[in-house]
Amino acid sequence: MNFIGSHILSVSQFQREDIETVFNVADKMIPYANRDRVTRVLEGAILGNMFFEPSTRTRVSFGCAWNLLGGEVRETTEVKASAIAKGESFYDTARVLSGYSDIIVMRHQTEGSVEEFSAASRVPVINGGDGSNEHPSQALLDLFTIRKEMEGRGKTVDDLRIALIGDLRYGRAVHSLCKLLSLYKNIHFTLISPAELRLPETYVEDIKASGHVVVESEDLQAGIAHADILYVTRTQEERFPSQEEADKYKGLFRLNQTIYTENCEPNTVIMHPLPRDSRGDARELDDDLNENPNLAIFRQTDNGVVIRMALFALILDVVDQVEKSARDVNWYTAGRFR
């Protein structure tokens, strides 16, 4: 894959060696994200942040990788904050955003939607989820704080055994990290869901033409008996042809310390690809495994800083002039990375 000057609008675009690429990059770009050295290498560039979808963590660490980078963040949120809301096109708001950024992340409610803005814009588009189709950054700091987790166990990616649990109908952050598990060897898949929520059947399907073990259950105990890592989503209710449908299946499965002590393995990994739903009637990832050292859901955040830092020097070709332009900090650092 040819990074330098390209979107990145799926999975799909990459090989196994390209996201090798990504994670040594992202691996250099631990000591800025750690906040033990500062660069300006993006110093005057501008990144074009839209996001008409609600989001927290994507918006906001693409905006800290951007500003850590050097660089300058113009966001617009929410459709009816746009030109958008006024009948303008795609096309259009592609063409005019795009002249006043050297790079775009957006996110729409509309699978296919990014990949439509993209083919407009003149300068690269990073998606940043589009609909329940795809979200290839999220997919990219799952798998990258996999292998650390992994590496930190004396394992490695290859071999893996991971159950997937919840809602994986509508869950593109699953179904983008399903996509570059199968481009590795021999992983073993438990999908736990209802019926109604099962993953769709072209992933599982391309899934098993890749060579690997898939396992359908509707049994939350029994599927994450013998995982290395337990990957948990919320009801993606906002998906959902209405809210009384999708509240027929918050808090079907929920995992706490109970449930975990009586069915995992010591040191069993727990995933979350956030927000959890923390609501008295949902709880699928339950507070009490805060304490749980395990628990890995905000080491990836963490890890979706330096990820998506990697990206942008990537694809702006900055790469080999990060540290040319870095320099120590002068200000108390808390050492997230440590």
The other form holds:
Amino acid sequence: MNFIGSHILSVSQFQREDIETVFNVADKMIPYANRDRVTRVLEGAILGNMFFEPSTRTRVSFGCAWNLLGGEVRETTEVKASAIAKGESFYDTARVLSGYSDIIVMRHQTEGSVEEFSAASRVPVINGGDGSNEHPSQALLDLFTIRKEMEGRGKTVDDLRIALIGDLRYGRAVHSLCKLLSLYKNIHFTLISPAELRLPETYVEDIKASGHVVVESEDLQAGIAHADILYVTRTQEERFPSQEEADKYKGLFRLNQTIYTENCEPNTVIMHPLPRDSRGDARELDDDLNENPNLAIFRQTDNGVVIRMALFALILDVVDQVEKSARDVNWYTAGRFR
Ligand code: NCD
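Given the form predicted on its own above, produce the structure of the same protein in the form predicted together with N-carbamoyl-L-aspartate.
Below is the entire complex, every chain and molecule, led by the chain shown above.
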């Protein structure tokens, strides 16, 4: 695909070679994310960061990624703080805000909303999550993490065995990740969820049509036994018709150190798009795994910065200029990025 000036709305836009392009640029961004080097390549450029649904890491990492390339961020959060609460259409909002920004990242609770917005925008728009539909940048950072974790274990994304656990019905991160993984070869998907929260049939059919194996299960212990990756998810309470309905699924599939030790092969990687629900009766990913070296959740969040920097650099066509304005940093850095 041609990244320059493109909207990023769905992972369906990507072929394998496009993913390689993003990952190669992301690798080049590591010295900047690690604060070894600074660049001002996007000096003067403005990101319109519009998050109409709760967000910590997606919103802040998109903002930081932009800042790390030297740009300024203008943020709109919550519908009630914007003129959408006064009845303004996506069309008008998009026409207005695209006059103030060089690129827009948008998250909204309605499926298809970001696409509708992008159709009226005069600048590229990146989907930061539209309802339970898609979350393309999350899937890219997840796949980037999977690739790195597998490389460290002498394996590849091809032939991967992944268990996806929890709310597979409403989880947009899962939806986008399944589509991306389908571009690889010979993946074994184990889908572990309550029957009511199964991965929607269209995704299952598409995965199978791409030649992969899908096993659906309601048995956590058996399902995680031979996986390379466990991808745990939160019950997407905000998508349920009522809190009462969502509460039925709380705590049904909980991964903790004991279950991990008793059932998983050594070095099985544990992932989660986060946030994990750490409230007493949910806890789908227990705190007692925090010191487990195979817990990759904070490597995922770190990887989100370089993936989002890569998307910005590719869309705005500055990949080859990043180094030109770069210098070493002149403050203490902890060197925290791996
Ligand atoms: C996910 C999302 O918003 O879809 N979070 C994220 O962006 N990392 C997953 C979730 O909210 O459970």
